[in-house]
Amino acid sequence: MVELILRATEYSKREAILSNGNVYSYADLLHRSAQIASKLLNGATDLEGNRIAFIVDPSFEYVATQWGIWRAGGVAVPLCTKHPLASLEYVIDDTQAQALIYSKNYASFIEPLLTKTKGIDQATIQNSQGVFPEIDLQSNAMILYTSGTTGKPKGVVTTHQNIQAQIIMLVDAWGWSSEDKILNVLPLHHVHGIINVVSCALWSGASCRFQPKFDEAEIFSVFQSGSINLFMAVPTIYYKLINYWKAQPQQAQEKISNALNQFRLMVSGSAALPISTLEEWRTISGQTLLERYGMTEMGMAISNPYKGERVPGSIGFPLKGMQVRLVNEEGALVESGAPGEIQVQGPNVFKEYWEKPEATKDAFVKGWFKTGDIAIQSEGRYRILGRNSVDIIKSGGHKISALEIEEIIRKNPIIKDCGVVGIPDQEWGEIVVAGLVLDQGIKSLPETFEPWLKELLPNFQWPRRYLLLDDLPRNVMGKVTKKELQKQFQSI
């Protein structure tokens, strides 16, 4: 049994999860995950690394499903509940998933996928048999998909040892204890929600409460109940909460602020936190948001201190057990204060990109993982300057591949060419925008274009603005100059 699940036996009577109005103990979680493991094994002794996809809302059942897959010796492949069917089909095909576990909310939606893999209705999983395989920490545990500059999502493979290292780093750095209670409002196909919130809480014997949908009034109501002392979110969520607070009468504002002031820790991540948002939240809550830096490929690597000064605009210092360096384009170390690409080593760094040996090889140099993020360092403290590629857009906590969106847009017969970029936005960090070159004779976008595109892309990838162009800006080699395209949008 992996350490995360083994530790649950020590906390069996404690409250583990609040979900859909119900309270579940660690014993409940162990029992339900055993039922799911038994169903998956179906008389076999070990899944031996077979991939099991699942589409379940953030909840007690989500965690039990993930643990059940692990206990049976499988590799968990969580699917994004907001992705279009085509995106899920890609993941099913790419991982050659042996089975797809689904909750009733998604039964009709995923039905077309059941021609490719065995479907398991979560509600039918009832019985449990006791013997499960021993799990090697070096074995594959999870595959999460992240968009890269190739345009095709890549499956990031982490082992049980990688995940355990990620958890231990954060439990130590952020002072987790069994008395902690955290509210999760994040999707659970990202490291942020899976590791930073849920897994750290359950490793520590703490309690995790799931919010069924994002609603500012409900979130503040939970905060005011006094039942939560930790919160982690993306900058966009803090932005929305700030605006809600501003719209309340003074007495309500004071009650909210008094409740927020009692929290032990609040963290912001998955995208750059605007300093204005940090300062407004500090004014409202008395909390200085802790900024940190991580990726799907490594969990977290750098963090502002839990105890100590948190500098706005800074991501802080390397976590215990991490090696971090900055290098220039020639691969040489840069001096303090000079920009360089962040490269990392540590036990938390992923194993490989699923069945993409060349992409895996290209991601490392002499054992160092190349993050693609540019930063400067002074007195050990790091500050992010941006990506070394304009083809990755960070919006609302999501990393979005511009090339992937371009591939979809170009499938429309009226599109001659297109360029997708991100431009700064106070609420989202960046928003997706698209420069379009229409086929000859077409002067404007038909009303059918956006509905067509929205059928093929998840909502966070939808372009928010369009610019119709005679041609895309290009350099002398014919390559699209995306920085110039960004300028065109910003000059409108």
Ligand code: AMP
Second form
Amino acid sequence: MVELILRATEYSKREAILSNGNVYSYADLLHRSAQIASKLLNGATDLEGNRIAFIVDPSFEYVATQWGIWRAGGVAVPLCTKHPLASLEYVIDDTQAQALIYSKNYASFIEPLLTKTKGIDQATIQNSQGVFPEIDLQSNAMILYTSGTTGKPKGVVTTHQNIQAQIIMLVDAWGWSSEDKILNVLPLHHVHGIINVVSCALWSGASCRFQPKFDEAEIFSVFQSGSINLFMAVPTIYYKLINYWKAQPQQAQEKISNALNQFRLMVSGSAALPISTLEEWRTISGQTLLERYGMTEMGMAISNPYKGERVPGSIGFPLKGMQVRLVNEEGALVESGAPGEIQVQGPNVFKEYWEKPEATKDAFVKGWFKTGDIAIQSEGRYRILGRNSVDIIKSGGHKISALEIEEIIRKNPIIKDCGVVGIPDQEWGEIVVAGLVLDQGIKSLPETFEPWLKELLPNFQWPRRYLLLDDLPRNVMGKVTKKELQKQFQSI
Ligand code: MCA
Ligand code: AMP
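Form predicted on its own already given; the form predicted together with the named molecule follows:
Complete assembly follows, chain above in first position.
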């Protein structure tokens, strides 16, 4: 058994998960995950690294499925519940998933995929036989898909060892204990929810409550019940909570604020935390958000201190066990105070991009993982300045490739050319916008265009504004200048 699951045997009777109105113990998790592992093994002794995709809302059943796959020796591939079918099909094909476990609410949606892989309706899994393989820590554990600046999304492969290192680092840095109670409102196909919230809680013998749909009123109501002392979210969520609080009558505001004051820790990450959000949240809650920095390929790398000063606008110091350096375009280390790309080394850094040896090679230089994020460092403390590519957009904490959206838009016969960029937005960090050049003779965007595009993209990738252009802005070499396109959007 991997240690995360082995530890559950010690916590046995403790409350592990609250979901869908039910309370589940660690023993329940062990029991249910054993049933899922048995079903997957179906008499075999080991899945031997076969990929098992699953589409299950954040819940007890989600965790039991993830653990079941691991206990059977499989690689867990959690699917994004908001992605259109074509994106899920890409993941199933790319991983050559042996099976797709689904919960009932996704049965009809994923049915077309069942020509490609074996479907397992989670509700039908009942019995357990109970002999499971020994899991090698170096073996692959999980594949999460991430967008980059080239090609299709890449599968980030982490081993059990990587995941364990990611968890231990945070449990240690942020003082997790078995007394902690966290509320998860994040999707579970990203590191933020999977590792920082759920896995750290279960490693610690703490309890994790799930709220499958983001809802401000629900969140504050749970907080006021006094049963939660830890919260982690992306800046957009704090922004939404602040706005909800502001809209409440004074008495309700006071009740919420009193509840927030009792928390042990509140963390923000996945995108830059605006100083205004940090300050407003501090006024409302008495909590100084702990901002940290991470990436799918490495889990967390840099964090403000749990004990000690959390400086607004700063991501803090390298976590214990991480090596971090800043490098200029020539590959040389930069002086303190000068900008450079963040490069990292550590036991939490991923193993490879799934079946993409060239991309894996390009992602590293002499063993250092190149994050693509630009930062400055002074007295050991880091501050993010931005990214080295305009083609990566961060919206609502989701990483979005402009190039992937452009590729889809270009498939529409009325489009001659297009350029997608992100522009700053208070609520979402950035919003996606698109400059379009229409085919000759077409003067305006047909009403059918947006509905067509919305079918092909998850809602966080939908362009929120369009500009119809005679041509995209270009430099003297004819190359599209995306910075100029961003300016055009910001000037309207
Ligand atoms: C949704 N809407 C948007 C966007 N997304 N509008 C502009 N930009 C967007 N990005 C609109 C919808 O069209 C809809 O509009 C309304 O907002 C509500 O949509 P819904 O899907 O219901 O949104 P939500 O459920 O309220 O979601 C907001 C959210 C979500 C909770 C902030 O985006 C979220 O869970 N983000 C977190 C993602 C995450 O975990 N990232 C971590 C990855 P209308 O009302 O008009 O229909 S990064 C990571 O893992 C690394 C390791 C790290 O460092 O953490
Ligand atoms: P993802 O690949 O979805 O895991 O997103 C990782 C990216 O999110 C990083 O490369 C950063 O660009 C961004 N990110 C994460 N945390 C922060 C933060 N605290 N401040 C600024 N950017 C962040």
